[in-house]
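First, one chain by itself: the form predicted alone, in structure tokens.
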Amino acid sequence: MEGVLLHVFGLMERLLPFSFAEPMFMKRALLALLLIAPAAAAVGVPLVQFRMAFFSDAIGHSAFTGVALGILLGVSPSWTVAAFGAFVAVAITLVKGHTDLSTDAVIGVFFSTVIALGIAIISSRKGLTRNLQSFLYGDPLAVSDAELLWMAGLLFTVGVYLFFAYNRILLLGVHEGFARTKGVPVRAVEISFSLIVALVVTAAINAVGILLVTAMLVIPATAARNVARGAGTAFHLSVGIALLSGISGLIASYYLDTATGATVVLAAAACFFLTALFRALRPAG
């Protein structure tokens, strides 16, 4: 599989010839953001559709939890910040799925508690602290192959994974009982798409950190939203604004000496706010 990077690398020599490129943690950089930046904005669509960006915050937040976890348990805290982040999918649309509460207040509970539990780790082992700095702020200059590898399976997959169940899931997000009807399996929907967002999202705290994480799957999706006319519009809009600030953004950094992925996300928000000005100098209908 390494042959196959050098491959893709040595591809990407040939067909960037410019000084931003030179570097190979540059090369791996915007590899790393060619594939999660995709993957995020695909998985944000139906999330805006949902009224959902919180979700994908507190799933974000998890892995505070589970990078101290695999600290304390001496297990690799990407495979725990996985694993946790896929538990608290999961237990959001089991509990929201068996009682009457809306949607943001379970999310609002699971957020507090997955905050308060790492707090709580994290306090009774002093030490653990500097271990949390590369979750928080994220770098994809420092992405390594195995990631790489990772963040290509994953983008193979959600495309695969929506390919099938992107009009369940947008039925689902129209009406619950509406879906049922359609014959759309309600709860295996949910808990499928549910599972995805939280690898995606793990995926992309190497690239832009817990703290920014949601930003790269619901900037790109309400850009997308603000001059789409349909779902199908959206969808590949939100693609193409994703891969467009990744790049643009990556690249900005690179000469602005600048935090990557802190300028990729300012560069997303800079399509939201083009598009949303766009959109208010429309004519109507």
Second form
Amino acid sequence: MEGVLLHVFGLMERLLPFSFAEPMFMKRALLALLLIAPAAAAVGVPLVQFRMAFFSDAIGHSAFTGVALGILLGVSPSWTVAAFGAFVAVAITLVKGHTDLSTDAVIGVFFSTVIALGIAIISSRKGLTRNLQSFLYGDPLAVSDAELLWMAGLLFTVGVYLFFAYNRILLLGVHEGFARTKGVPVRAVEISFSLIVALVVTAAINAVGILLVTAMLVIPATAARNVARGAGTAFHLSVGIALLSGISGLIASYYLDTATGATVVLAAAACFFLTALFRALRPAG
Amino acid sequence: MSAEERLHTLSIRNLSVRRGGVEILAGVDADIRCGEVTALIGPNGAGKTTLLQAILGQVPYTGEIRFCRAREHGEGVPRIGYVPQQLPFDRDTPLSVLDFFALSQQRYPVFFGHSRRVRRSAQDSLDRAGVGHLLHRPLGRLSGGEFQRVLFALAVRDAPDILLLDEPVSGVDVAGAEQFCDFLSQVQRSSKFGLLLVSHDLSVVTRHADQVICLNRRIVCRGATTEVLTPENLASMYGGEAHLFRHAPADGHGHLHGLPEGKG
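Cool, the form predicted alone is there; where's the form predicted in complex with its partner chain?
Everything in the complex follows now, all chains and molecules, and the chain you saw is the first one.
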């Protein structure tokens, strides 16, 4: 598998004869963003429809506990972060479906619990805080080959999942009861979608960190909603804005010497404000 | 073979629904036959919408709901279409009417475009509902009446055996309601599905229904429209507040206008 990566890097060498693309870490970062940004933006479209931004934030913050568990168990934190994120995602979805509590109250409880648990474990061990730093802020410049392969697998999984489930997810996003009368298996779609969100969020943490991970999912989709009138346009615009802000953010961070994850998010935010302006100026009708 | 056997029928026997310890429906018996319009009337809180939800399998119930399919139509579960009274959704959703039609019919995702079959059937059923021009409009920009027609067109597209309509003319003006009902009976006559119509508007009921079920947690009475809609029955159901008068049969069919619950 690593051989495939070498070929990809060789290809990038030839296609991108620019100074910013020369260092190996820049090639890795570019590849990471090209893999994770479209996956996050594609999942983001229904996520915004479901008003699940807070949900993805809770999954992101579950990485505190995920990292701590990984170090406690002596396995790579990437695995425990993904597994614990998936666990929290399913737990929230199940609890939400079985109580009359409002969704944000349920998520709020989980949100605080996973942060508290993570901090409790980390504070009991000296020397863990440094390890946590990289997860808090993320850094696409420090992505390893293994993580790149994991992101490629994730993009493929998200693509296959959305191919088969996207229409049902959107119908569920319009109205749950109505979707049920049209034969949508509501609970199965909810649980599978929350699992996919958990996978995307935990992988995107590598690029932008816990604090900004929700931005990768929410900002491109919200920017697309500002201007799109149909489902197709919304999806393609969201993915396009994610790729554009990923590439331009990476290049800008190279020349401005700023944190890459943060610069990528700022580029996406700029797209949001531009589309919001466009929406405000567009004649009604 | 008698006429009865040739029709499919949704038969409901001894249906009861309890929610939170409160009995919402008790011992309901009814037959909804294909090719007929059955009106379901009753005061607010009578359990009309709950009965629809039970038929759709969306609330737990005791008793039996069985679909007896005429032999020549083959076996299988009935297709039940449903047009809800209202469908609150996010008006800002980037979704066109065509997208909305594609979501429940197309296998591949809508962001790869729409199949020719989806396009054709959507245009066709929208045309039949008189709203063919709405195909490319964003769903969130439709008026209440337009949206209801789109929902109706979508329900008809899937060739239902039974179509459930919850208050199809609420929030539509009188002329719009008449137009919609005429169109409804036209589609219904050509498509031969069974129509269960929940309505407050007794003029709609008397003009279009073959059979009436009066519901108030249990069946108050049921039967042919002309036999059931007597002032006595309505008084016993609406608590004597129904003011009923008979129109002169100027348009060829005399019909009743009622003002249950003091509303117009």
